[in-house]
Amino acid sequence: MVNMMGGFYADNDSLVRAEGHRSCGIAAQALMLAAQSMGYDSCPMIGFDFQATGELINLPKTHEISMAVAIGKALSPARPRAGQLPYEEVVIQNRFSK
């Protein structure tokens, strides 16, 4: 398995980068679910200065930040998200959309 994986990712930097971000998303979701199970609120975050944050934490040049996750206790309930699409418009079962 290890040999196959090495060959799959070899010389494909965009695949390696995409896989890294997918893995970070999965890890962030697990972290947020664990926080929720312990009674904490969380929020994935982008929109900050990735480069400045990397410098602040001495991030090696071979690494990059995918996102941040804020965890704590909410001061008030989250506001409803604007523009939510109806369930029937975004969930398609047993077929591809037309």
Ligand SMILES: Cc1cc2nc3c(=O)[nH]c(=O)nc-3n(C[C@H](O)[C@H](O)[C@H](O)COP(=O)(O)O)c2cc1C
Second form
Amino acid sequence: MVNMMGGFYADNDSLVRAEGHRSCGIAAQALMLAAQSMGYDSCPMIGFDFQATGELINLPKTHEISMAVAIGKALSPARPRAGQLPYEEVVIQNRFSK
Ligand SMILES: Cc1cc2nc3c(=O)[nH]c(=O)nc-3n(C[C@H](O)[C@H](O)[C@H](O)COP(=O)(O)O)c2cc1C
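What I would like now is the form predicted together with the named molecule, since the data block earlier showed the form predicted alone; can you produce it?
And the full complex, kicking off with our chain again.
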């Protein structure tokens, strides 16, 4: 499996990058669910200076920030959602209709 993975990602930077961000999304979600189960609130964020943050944490050139997840105790309840796309628009079963 490990040998196969090397070839699968070799010379395909966009696949490597996409896979990294996919994994970070799953990890962030797991982190948020774990935080909630421990009584904390969380919020994923991309509204910060990636460059400055990278310098602050000595981010290696081979790494990229996907997002930040703030975890703590909410000072006030979350605001009502601005809106939500209809279920049928975001969940496609088997195939898109023509
Ligand atoms: C990857 C990601 C990045 C986000 N970045 C920000 C951000 O920088 N600033 C912000 O106010 N909300 C940001 N949001 C939205 C909030 O995290 C949150 O989704 C929003 O407040 C609505 O909450 P709700 O999804 O529970 O309704 C981001 C959401 C996601 C999924």
